[in-house]
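This document starts with one chain, in the form predicted alone, laid out as structure tokens.
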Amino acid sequence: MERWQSKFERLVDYELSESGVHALQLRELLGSEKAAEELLDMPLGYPQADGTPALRSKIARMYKGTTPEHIFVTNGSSEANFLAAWNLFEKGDEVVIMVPNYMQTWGLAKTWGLKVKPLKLREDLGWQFDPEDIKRLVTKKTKAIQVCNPDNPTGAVMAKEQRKALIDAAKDSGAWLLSDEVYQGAERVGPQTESLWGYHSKTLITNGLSKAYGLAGLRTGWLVGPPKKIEDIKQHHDYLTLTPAKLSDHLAQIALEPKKQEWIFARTRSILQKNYPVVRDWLEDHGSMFSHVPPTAGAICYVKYNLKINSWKLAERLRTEKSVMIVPGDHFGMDGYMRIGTGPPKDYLLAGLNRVDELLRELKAGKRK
């Protein structure tokens, strides 16, 4: 998926496979004169390549119980979960891992030759995973279990039945708990998800400026973790970015403030809440083609169709002859269904789904190349 988006996202007229809100602009997340003057005299040397305590401090008021020696900044979320699971896995190891997903933890266990348990989300039951499974699937032999929390590309919200048996499978096996929030702070509907942070000691969190805040250009995420733990995985870090950036640290110290990260966060609901009824009502439109369970978070919804095509070549179809970029089942393992962005402004939202009816009307006519 992420080869695929790197290659064509820029190049299409409307780019609905993105999973975040529309981005912010430099001068809205500086707010003030004052702001801009500090970021242009900066030094543009090596920042500290953990992070600032500054921004670390930031961070750590967000996780019950921590401090900045739990706190590890990383290049996007994307390397954090690729530190973790480095530092984890090895050759051989037993992992369950949620599913769908992003796919990035697994295609890493699949590479380095771990034996992979999928723990699967079901539609029937508001892609939650049923209890029992979880029970079955983690062992004694089991060195992790990965979720993400809100899902992608469901938008699902772990139910507390589903937490507890989680948690309670992570204590009972030993093994440790990783957990993608990304999307924690990017809620439609309900309060902002609950970290799974605090629960159990073996647990390592990832998470990031990309999706709810809107601030994806800045590259910032982070691993909250047992500050042991942290220390190991830092010394893998040394063999790949070496630090974050240094504009990056500034920029998300001033996302992190308690009054802007209020206004993000409001910000970002506001887009998904006006959005979601845009593609609820596109789908509700044309009848029978399409279901979906209504996201809770994150500017996503995973839609079931009901066309004899797969995923992808209807993706690749959309792109070729619509310029419109949607994210295919295939992607996640699941023919059948696709993944829709909600994060646009409203008009190119329109604009892009009027792009989908045109090849939806061919299909349906029949048309074929």
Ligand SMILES: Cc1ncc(COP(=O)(O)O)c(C=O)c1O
Second form
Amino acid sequence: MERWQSKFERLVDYELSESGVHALQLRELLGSEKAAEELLDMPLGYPQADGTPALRSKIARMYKGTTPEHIFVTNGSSEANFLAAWNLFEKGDEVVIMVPNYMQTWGLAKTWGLKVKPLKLREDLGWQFDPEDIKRLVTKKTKAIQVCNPDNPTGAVMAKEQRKALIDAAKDSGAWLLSDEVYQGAERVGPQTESLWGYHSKTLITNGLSKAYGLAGLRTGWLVGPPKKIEDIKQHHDYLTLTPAKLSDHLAQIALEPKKQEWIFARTRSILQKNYPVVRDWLEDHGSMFSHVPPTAGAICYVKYNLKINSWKLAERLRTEKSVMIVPGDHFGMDGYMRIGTGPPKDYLLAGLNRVDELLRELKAGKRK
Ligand SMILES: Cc1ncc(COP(=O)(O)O)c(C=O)c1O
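Hand over the structure of the form predicted in complex with the named molecule; the form predicted alone is what we had up.
Starting with the chain above, the whole complex follows.
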């Protein structure tokens, strides 16, 4: 998915494959002349490799009982996910991975020769997993359980019963719990999703500024974990990118100032609340062609379609014939679905959906390529 997006997302007229809200501008983030001046005076030497204490303190504030020693700043949450997997996974290990999910950890586990057991989210349960499934899948042999909460692509937030079943399974088996929480703070409705941090001693949380903050360009992510494990993971980072970016460390501190963070989350929520109804109304206008469970979080809507076309083919036709990108369900191993990004400005979103309509009309009329 990432390869396909990277290759084409800047070439199409309407990019509806992105899962975050449209980006904040540097000017909005800085907010004052003084803050801009400070930036101009910054010496651009190597930054602190694990993130400055100031930034790590700000991150630690968000996870109960943590200190800066529990925090490790990375280049995006994708690097945090990679480092966690690289540190923990060994060929032959057994891992349980919630699906559909951002498929990075899944792909790494498969590539490195692990035995991957899928924990399936079910549409009939509002994109929750069946607690009985996790009891059955997780055993003493399980090295790690990986989840994404809130989830990409479904936009679902894990319900209470499932959280309990997950934590119990991790505790009973002694497996590591890996939780990708990069959509935390991007809730369209309901309270902010509670982190899975603090319930099981072997937990690693990944998060970052790309989605809920609209700051993907900073490439700031982080790992939260037991200090000993974090120290161990740092050694892996020395073989990878060494440090996060210095400018980003500084700007991330600004984004995580409590008042600024509150303002950013409010902006994100207001975009999601304005845009989701645009997509929902558009879907409803097509009657039985589409069905979906309303997403709780993320600038995404995961849609089941009732058309006789493979999802990858549909996405490719949209891209090549209509210059629109959506993510095909095939990328999540689920044909018959597509993920529409709800984060762009409203007019852009509507214009992109109109292009999708053009192809749908042609498909209905039986026009083939
Ligand atoms: C669940 C999830 N985790 C991680 C990432 C990677 O994000 P980042 O920009 O923080 O590397 C994405 C990007 O779409 C995602 O959806």
